[in-house]
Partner chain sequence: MIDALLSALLALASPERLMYMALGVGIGYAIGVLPALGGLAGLSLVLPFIYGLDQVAALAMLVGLVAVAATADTFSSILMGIPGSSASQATILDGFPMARRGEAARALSASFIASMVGGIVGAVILTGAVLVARPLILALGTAELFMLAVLGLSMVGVLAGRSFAKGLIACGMGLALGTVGAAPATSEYRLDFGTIYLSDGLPLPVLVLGIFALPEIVDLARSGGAISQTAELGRGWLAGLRDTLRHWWLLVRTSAIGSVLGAIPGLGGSVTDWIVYGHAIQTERNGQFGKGDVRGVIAVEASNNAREGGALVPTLFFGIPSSGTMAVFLGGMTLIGLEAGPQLVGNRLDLTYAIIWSLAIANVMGTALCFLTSPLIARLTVIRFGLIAPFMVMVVCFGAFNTSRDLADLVLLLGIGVLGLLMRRYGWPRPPFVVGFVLAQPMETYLYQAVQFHGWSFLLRPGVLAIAALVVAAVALGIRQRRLAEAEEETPRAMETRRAQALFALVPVALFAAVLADSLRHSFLGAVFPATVAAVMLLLSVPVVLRLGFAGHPGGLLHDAEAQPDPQLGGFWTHLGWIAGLVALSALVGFFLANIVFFLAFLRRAARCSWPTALALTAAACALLLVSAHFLVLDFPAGLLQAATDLPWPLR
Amino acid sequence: MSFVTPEGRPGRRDLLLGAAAWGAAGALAPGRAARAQDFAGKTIEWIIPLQVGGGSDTWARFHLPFLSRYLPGHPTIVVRNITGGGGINGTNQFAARARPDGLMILGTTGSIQFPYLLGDPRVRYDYKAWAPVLAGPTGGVLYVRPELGVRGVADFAKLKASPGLKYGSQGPTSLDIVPALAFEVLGLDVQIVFGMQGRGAGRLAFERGETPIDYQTTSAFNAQVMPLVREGKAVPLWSWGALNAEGELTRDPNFPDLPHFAEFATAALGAPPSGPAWEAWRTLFVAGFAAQKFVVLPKETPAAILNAYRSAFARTLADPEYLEKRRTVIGEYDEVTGEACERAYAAATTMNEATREWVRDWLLRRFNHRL
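Form predicted alone: give me this chain's structure on its own.
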């Protein structure tokens, strides 16, 4: 299945080009420009608008020592967590406070992209006002309790007929909108239970038997759910998938034995998924997973500073230590900088008006949630 930009533009080839390709072809020029920039003796504040210990916080702290190593002058970098509003509060603060001096950067995530894409009135930030210097995908796996007797797509009829399906959600416009839309595409009658303080809380509800269906992002699934799978207490059904260089949905490289969502849906429904719910899922999958996380600075930041960051991240992505350790932290996903990052950024922060209006109407119908 081929993906186009949310505005319908073709040519998303090389959306997520490998980091090595950028390092070889694109890092040289930024490196020359970066020599004019020196962060010696400076402290850089990395805003993460979500809780300590969460996925975004872990992602930032994993990259932090490499960024300090490769930025000119080896500055001190501190992560500052600003919580509230599902990430909106801290992001609003960054938009209001960041100056074009390279001393404050923001780590974004799908939960911040979604309110922006859907026109949430609490949003006081504009992705068009920022320049991205790193883009990172992630993945996720949906799984069920073994008591349902569902082992794969061959048991879809049994899954559809299962009474009392519940899913613990952080909120209607959080990253959990992706599984909620997946249930819509499949025609599954799943009760969405709001109020979870994080995906970890959703997993604990699953373990207690309160919710027989759940999903976790790759890092949490590998660390927390795989032991349940090995013990026979959880059954993975599908991954969300990944995008290849042509922008096509493919199997997640971390879960090659699992069908991606479109594969599962095609087999379950007898035809490839289509319609407004599918279009909405596809758009939000890109913003929530395929191009989930970005590091951004104000757009008016001088080119020398932006290039210093791009060069530092390009060198990070080629660092043997980074390549060795990333699997256990972020998974085997190719993060990108340079032109590939720009393309991923455009795809993840754009939604056509028809899809936006359908999602807003669906949220009102499905959850009585009005933006």
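Positions refer to the first chain, counted from 1. Computed from a predicted model, the values in this text were never measured in an experiment. What changes on going to the form predicted together with the partner chain:
Scanning Ser169, Phe289, Thr108, Leu237 for the location where one rigid part gives way to the other between the two forms picks out Phe289 as the hinge. Remark: the rigid domain rotation between the two forms, smaller part against larger, is 13°, computed from C-alpha superpositions.
Alternative state: the form predicted together with the partner chain, after the form predicted alone:
Shown below: the chain alone.
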């Protein structure tokens, strides 16, 4: 009797025996429970609630081959883009449809965290119902035109006295709320001009001289603004910063020579920033930058499945190919899984009630925007 079919592939009997052996191994070695999960022949849907070709989509597609390689059974993974409402629609659908079987995962980003944190009435999802398995940070740099004569924080008085400061924003509750709150913390009188279609349009307005102040996320800053800095057409003032393992704000590893925002604000104001604007800035900075992207599954998903994802991402993050190619998509930031990911998730998805109320009130006062 042979266990091998004519094609040389294992027969069904083998598979049954093998499965039994795996099951036994799993039972005997609880530490390897994750291995018992097998996605062979399955298709996993990775919901991205934003456009094909956008930042989140590209990030998911970059991760896709690694995830498929390291999940047990090498499942097929497809990215499904469900757009609408700036990400709210697809996320609502995930919240309604995902089951605890590990076959549907969601990639979130700052612009999905924000409406949840600020209490947008269209939100039908709750981050508390999910378990994160990957967290991805990013960063950004704020820069000004050289005509302002501001070279750094030493010239803050000059910056503050500059007339006609304008900033091109994508909308009051977009990621651009972070720079808007930064101006508020610093007490800078900056006119916010809405309606920019993406940060690229904001940068174009800066290059044309329509706005003297702008920020870009790290990868765009390196590719698009660094040449301007070298030509003397842009002066970087601060980076948003990054969170260390203790959850403290530190300098962005990509810009070690640039003060992070809290440093800049401390030097500018003569004291560490505080107050509701600062609290709001800090929470939204974490949700929008320091812990911008998450991969989540429903919380009641069995631990074996969650652990399978965690270990797959852990192996991805150590993969030399991942490390070599991540620069254009993720930048030199360390994505995290496991405990560090849980910590980041908690920080990025909780805002205390007083701060939330302050932000909502501020949006109304400052921009006549009602959520």
